[in-house]
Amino acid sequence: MAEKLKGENAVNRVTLLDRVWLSEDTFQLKCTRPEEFTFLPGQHVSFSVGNFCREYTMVSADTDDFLLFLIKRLPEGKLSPQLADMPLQTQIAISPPAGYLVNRNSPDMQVFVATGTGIAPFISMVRSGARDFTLIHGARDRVELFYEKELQKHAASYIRCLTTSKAVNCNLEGFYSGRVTSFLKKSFTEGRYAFYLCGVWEMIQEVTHIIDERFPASVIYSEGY
């Protein structure tokens, strides 16, 4: 049951339906979604469970029947580990959808840049019919790469940073050791692109830095957490 309640500070209630773990601190929830609910791929909405509100983005396509998000349980988290282990059946307040960083069909190359559970504006592009665009994305290992099979099938360039020293051979094509931030300073072709940034501030602050110094003639849209 999905119901969507009028008001000046309408909020939706959804069901929440499953819950898929993707690594041990991960998971994937699924939702349903409410009638008229409608967003744009890479936007967000938030939370509210009992007095905590927290924002999640989609990674269900906009087409979809249903909600899809990508969660990581935080241990000192006040939201996550509620989402975590609550009982499916359980509803949940979120918000109207929000957010600038969404598909802006630029005639640049599309670059996107994501570290941790940053790479879901992407999922939600990618499902919803985005192709051709260069993903850099960033995790310690190799198990963080969520979606990776599915991305690489519609990139048209995929590179996975990954920091742990024994998470890569360095050998294999579409792998880099070490952080999104050093191989957009060491290894990225220099030309104009319009990148799309999602990850943790700090790593959206050095690579706008970067692509200022490196690719003047970009755009950067951005969104951090």
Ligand SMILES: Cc1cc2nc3c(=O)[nH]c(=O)nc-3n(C[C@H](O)[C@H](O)[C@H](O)COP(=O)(O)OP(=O)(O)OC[C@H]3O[C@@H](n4cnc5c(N)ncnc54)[C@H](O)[C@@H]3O)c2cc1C
The other form holds:
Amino acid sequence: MAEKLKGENAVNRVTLLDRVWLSEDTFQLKCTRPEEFTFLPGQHVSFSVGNFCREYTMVSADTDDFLLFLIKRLPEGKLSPQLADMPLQTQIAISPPAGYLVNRNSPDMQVFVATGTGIAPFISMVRSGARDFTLIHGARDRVELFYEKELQKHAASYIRCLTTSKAVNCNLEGFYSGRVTSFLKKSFTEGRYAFYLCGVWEMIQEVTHIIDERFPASVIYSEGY
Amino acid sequence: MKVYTGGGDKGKTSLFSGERVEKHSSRIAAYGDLDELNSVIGVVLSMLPQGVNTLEQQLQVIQARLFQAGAWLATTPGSSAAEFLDPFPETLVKDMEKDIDQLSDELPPLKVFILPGGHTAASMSHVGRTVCRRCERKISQLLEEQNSDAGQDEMKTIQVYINRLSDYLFTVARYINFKTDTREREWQKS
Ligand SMILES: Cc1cc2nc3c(=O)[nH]c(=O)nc-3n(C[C@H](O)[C@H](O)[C@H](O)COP(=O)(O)OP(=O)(O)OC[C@H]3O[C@@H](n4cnc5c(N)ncnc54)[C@H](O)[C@@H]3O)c2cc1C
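Since the structure above is the form predicted alone, I would like to see how the form predicted in complex with this ligand looks, so please show that one next.
Full assembly next; the chain just shown is listed first.
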């Protein structure tokens, strides 16, 4: 399957078409989609700018004729601030698609766990037809629950874990006041699942340990940064 | 991308097919040995003398194949993850046999037991040959432990491939010694 993707060995050039800020520090970047560039929803590419290469995950559907990315600008970062400021119409080199955080057709219930921009692979999966999944998304504030309405429409269950105290009225269904780790430890029904984890490694490490303890027969697919 | 993830700090690790297993499980032990084998081949490559370009190309191909084989060993047979893996067809074994035959054609016939050694690259190739044997034992154990036949074809082919690789590395050792005029020491009964 993955090895049959076209354009795998070529470096592709994309043109920046549009940038929309979704929160104070996170934006969606729209780029042209190179001809013959195919990917599996959940895969990422590597952007090369100057001496730096950084990976970003497509949030567009595999059928869209453009590529979309969800990028957090890290003030001290080397590449994300450049992508935040670069003029539209600039051309950038991107690698072929890579990564295995893609739909694995597991017989167990799919549980997507993301923090921050870690939601990216799941957006692409949903836009490409994924349904019947549980999504646990951790963010500081509601404004960081990117693509919330779209996800709400398609998730079987959507738990939004917010960490800033003013952010959430705990009585609202689908919201949890606290981190995803705390939700998984205290409130998620024990059982056997196919977990897909995406976000910073610290979260993945903690969640992996929780899964080992509370959901031992589950499978885990993860991608971290 | 970070090299360290910390996900395995508590003694478990994830297979490519997603299952969490103990780090000392047979599957992890098998692909760990395969990784060791690939590293030994890396050492052989870095020690190769001048004038053996064929070996350089062949060994590089083998390293890529071992990577492929490692992914199969890290995947529970029959799991849906297998569809993401490159196939490991029997033709790879045949290709290796051809390479062995071609190298052997240039060598003096083997009439006695020879002791591992000689040129440093040849000696390392002998080390690789013994690691092959260990890998084979581990894969054999894995096959035995598995309850069903589902998805075992690739594993069986990999087992045969590793067996031939051991013969190939033996031949490589002899070939390097021959090409560098390094004497092969014969085994003498004491
Ligand atoms: C497979 C993969 C997919 C990725 N997909 C995305 C994506 O879709 N969107 C995205 O914004 N980033 C994504 N990243 C992270 C991205 O590649 C860069 O690491 C990130 O943009 C920081 O690069 P930088 O040069 O600006 O900062 P650097 O100078 O590299 O320093 C960044 C530091 O912040 C940490 N960090 C990296 N990303 C984040 C983050 N999002 N939130 C908080 N801390 C972070 C890093 O661990 C590092 O310590 C992905 C990384 C990987 C490995």
